[in-house]
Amino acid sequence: MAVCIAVIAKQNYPLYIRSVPTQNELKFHYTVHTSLDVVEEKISAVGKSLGDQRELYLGLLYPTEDYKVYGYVTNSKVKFVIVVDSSNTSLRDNEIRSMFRKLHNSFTDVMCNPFHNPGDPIQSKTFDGIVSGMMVQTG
């Protein structure tokens, strides 16, 4: 499951980041922030190519030593940025793109609640409650 769950802004200004453990709270800042960059590299060459441009899965973006790092974008450019743990070998891409299926339904919910102002801190209990069920339960 997920180590650290993040939506990214159109702008590029995080609207909700949560980490587990929190004690690495500012590592997992950084690595959702450098991110930013494979996905708009990204979503420019997926615009230049004549592929499918319906896809939202960006994929891996990049791994590192003890993370992988993957990435999702909506049609109204909102980034999703999912670290998972590069120990849990046993998790597939189809579970990855499923957690940001409901992720971004999660999201939908969000946005459709007519109380929110689009571009605020995200701070729904129930989208919180999703994001806390795909993350890795320590303890």
Given for the second form:
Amino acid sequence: MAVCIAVIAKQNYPLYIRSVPTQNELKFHYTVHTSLDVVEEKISAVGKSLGDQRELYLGLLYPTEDYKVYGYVTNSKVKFVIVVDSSNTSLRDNEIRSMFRKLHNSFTDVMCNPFHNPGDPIQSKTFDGIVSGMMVQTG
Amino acid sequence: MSVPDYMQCAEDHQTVLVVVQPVGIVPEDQFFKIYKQIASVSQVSIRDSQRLLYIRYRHHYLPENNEWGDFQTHRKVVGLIAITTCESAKDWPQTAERFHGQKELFSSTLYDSRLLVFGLQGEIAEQQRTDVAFYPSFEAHSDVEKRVEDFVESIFIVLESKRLDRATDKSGDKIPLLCVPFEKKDFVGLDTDSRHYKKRCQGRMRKHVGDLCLQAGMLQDSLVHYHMAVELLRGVNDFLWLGAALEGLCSASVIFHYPGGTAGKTGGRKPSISQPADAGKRHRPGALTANGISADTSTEIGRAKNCLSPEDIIEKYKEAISYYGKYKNAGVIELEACVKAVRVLAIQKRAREASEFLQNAVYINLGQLSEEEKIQRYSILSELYELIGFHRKSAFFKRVAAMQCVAPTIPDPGWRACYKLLLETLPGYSLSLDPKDFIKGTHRGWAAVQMRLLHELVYASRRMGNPGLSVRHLSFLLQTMLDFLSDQEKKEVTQSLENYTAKCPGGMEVVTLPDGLKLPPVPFTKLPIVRSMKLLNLPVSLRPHKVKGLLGQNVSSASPFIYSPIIMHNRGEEHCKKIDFQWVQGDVCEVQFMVYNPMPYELRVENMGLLTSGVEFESLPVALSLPAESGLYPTSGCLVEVIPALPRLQFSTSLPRSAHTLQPISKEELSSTVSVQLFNGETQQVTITLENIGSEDIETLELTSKTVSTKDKVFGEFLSWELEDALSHLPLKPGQSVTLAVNIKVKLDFSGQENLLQDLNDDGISVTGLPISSPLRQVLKPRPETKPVSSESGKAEYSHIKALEAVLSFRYSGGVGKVEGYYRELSLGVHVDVEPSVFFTRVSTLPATSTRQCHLLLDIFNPTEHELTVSANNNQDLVLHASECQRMAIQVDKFDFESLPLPDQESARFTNPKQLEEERQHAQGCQINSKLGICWSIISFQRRGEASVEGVLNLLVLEHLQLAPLQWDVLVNGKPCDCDVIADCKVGDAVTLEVKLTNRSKNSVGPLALTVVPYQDYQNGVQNYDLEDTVTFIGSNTFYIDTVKPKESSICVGALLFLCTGDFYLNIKFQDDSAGRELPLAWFTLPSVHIRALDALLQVGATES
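Alt. form predicted in complex with its partner chain, vs. the form predicted on its own above:
To see the whole picture, the full complex is given below, headed by that same chain.
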């Protein structure tokens, strides 16, 4: 499963970021941060062909030696990034998609909370729970 | 070949490589000057042909790389330009030797070479050589370009001949096998006759010819050759060369498609004017054949088809790179191909594919790289990412490069370079070093990443030996990332900040880096958190006021409408941001903060100031210490109005200051308060000295007073002054002073205290309107011995001191502020404790013998503890002991209140009747007071004052004191006759009795009938009315008076005849029916007439007795 899950605001700052080997969090920050370049590139490429029903799922953003980075962009330009271990070959594209969908649903719930201020970091416990469910369970 | 040239781009394939090197000792700067000049000849148009030759210059080239020249001819050094100095002719041979040595290095590939000799003064004995040029000095180099062009042309000839040689070389001759250095050993002992081998040789040669064609400016030919090479090499699975052929194909296509070049600004290729023309030429097929150089048979076949489409270019690059990837030793070639492809993709704006190429490039292992190479590699990667718009990735690699600069394996870490590179990463992490960008709202960004970067900046700058910079960065880190720091981190950061600042204190000035980057100061607006900020207004006395009269200035001129709700609405929003506060130029003002320390330890604030903009401003910083986690909002733009300088006034008074506060007015509104203790009715003069302590002239001064409303009624004017004298001193220069006298006069009514009245009533003094006809002065009955005791206890209740307060306001202005319409107000509170002096417990009247007069009976009480003397006009002094009450009778003429001036109609209309009545009473009281002139004095204190009866006058008393509007005069024998006057007459003479009525009332009176009844008073209570034989009337004893109109008078005359001597009284009565009952009875009081009838002879003696 995922090793890092991040939610990034429209203005490209993190709303939520969580990774499993917590001791090396910064590395994932860097990974997700640089992946935004690709996300932006992909969005802008789609934007050129107007009227297209945009596919929210961006697919594999880029593979690194150890990880694969997947992206997903909501219609409100909120980005989800999931980093999975490269060694985890059993994971299929469909599974990644469903993870994103789950994430998106949960994110929508967070946004529906009248007490949540859009643009603030996500602190919802439910959302956290959903994310935990998608993360690699480290013994 | 181990060192990649990251600057390479696709169009470099069409260049010929020329190495420019110094030989012997050449000053570096001079060398580079010449090098630059040479390098400016980057493309040469070849005579007699329409082709262009592109030259790539290098001043440093590894011979190792040169060995790959067969593989890709642009890697081959074909020309050498050596630069040397030669002082004299005798040095020449040595120099020439060196030049030859240099040539040897590249001898295998060199087409031609040149030697530029500078500084040779004399002649050289040796014969002229074409490859050597002499210049007397480094300055005289005007024909260097020309020489280089000639040189390039000679290279071209060699190149062209080689190309032709190889291109036509397709006979059955044996084609040599071209190979790259690492292949050589593999081919040892290979069957050279095999078909496979031949094909390989052919393919490689084709590829080589393609390269040459490309270099010689024959793009289309090269494409054809490359295509053929690809076909041939694909057949024999010669992947490395297949890759090269594909890359050649790509390069040629790129050159075709993008004549502007792909290197962008980083490349050495400079756009030239001839470029478009040259591009056009390439497209002209005739140009190739026109010069007679016959190309391959296939030249005519589908030129355009041979060229790859932009998409194909990328495909072929991919393919080529994948082939290169098969050979570990071709890593550099692969890497360079990647870089070239990325540049092409950047031009095509296909960032994502470019990033894939880059991603691949990252993983190409070039074996053991030196640290410097690593740095270079990361920098280039960063640059390329930047090129395709991946700023974050670019920043990432730049940071890696920066870290590489200071890798622990490097013996001499380049902190400076590291710092510089780190700074360049800032935009990629969207981090600005200006704290102002962080003021608004919560911080939004990649805090973790940014914090790391800041930490690295701090560390790098410290190691660089610039503590000032690290303090600045650390401050910035603390200020902007405070919310993201854990307690432990906060502690660490501040700890290190403390350590750094110990060496180099932080300041508020902008730090400018050598490369021009400015680091703005970092004010700790979050440390401590300012919970609230309050501008402490100037003391009221210094607060400026706008002169209200200048209303016209306030009216907005923006709108033609006097009132528009829309504009008002907009204004309202604007005003929100503006603090209602006015600051006077040149004055010190205080700002109050409530601060909170969010840090888990004590915070010492040493320099707390304000950040302002707009006006020059001097902040007087404060220092304080805050314990941990005790006591922030950034002070975002608020406007404060600054008013031009105004003068300042200070005053001192002759009275002592007091801490009294005037109740309805808060203490701060008053500059100071004076207090004085006075007895009721006393007057005291206060001298006020006004001093100008400001720097502006005082030009105007106004003085007003306001009595603080008390429940007590104040009689008379409390404060009075003469301002003229003070005003004559204006304008008052700074430092000057002026004095002013203010009179304080207190008149209060103390009598209204009920307990006191009750107390006094016990004494049984009851005064009613008894017809006592004699003046009466009744001394109070001595009180019983117990009485003083009880009065002592009662005293606490009634003799308490009353306070009277007023505010004196000095309004002054001057200088620039006055022009702007501002003034200042200085207020002096006056507090007077009024002790009761004498007061009147009761007032009553007794009619006097004359109808024009009456007796005013005043019960005067001395509530003080001192002996008092009370005096009144034409009356005896009365001495009152402490707490004594005495009655004083004063005979007064009745008052004609009607003659008092009436309040003017205008004001009367707007005041209610009750007020009018009060005013009237007040005027009456004044008149009575002035007439009575009752004064008291305390001898022991030498104090004196007036006593006022105003407060005790009631309506009844007033009525008694008032002169009746109907004035009756009785004249006997033409002499006015009043109570005390005895009219004399002779027995037997007719006595004329005249009754005159003057009507002063507003209505007409009458008609009236009067009856005169004579009687004799025996002074024993018996009155004899039976006087028919002693007194007789001549005519009727009844007088009739007709209607008397206002302000008119009527006289009726009668006569009496006294038959006997004696004292007679005449009682003039109204007949019941005639007197207008609607009028008060007091109006119809006539004096009783006392007539003494005497014998004519005895008259003299009687009067003497």
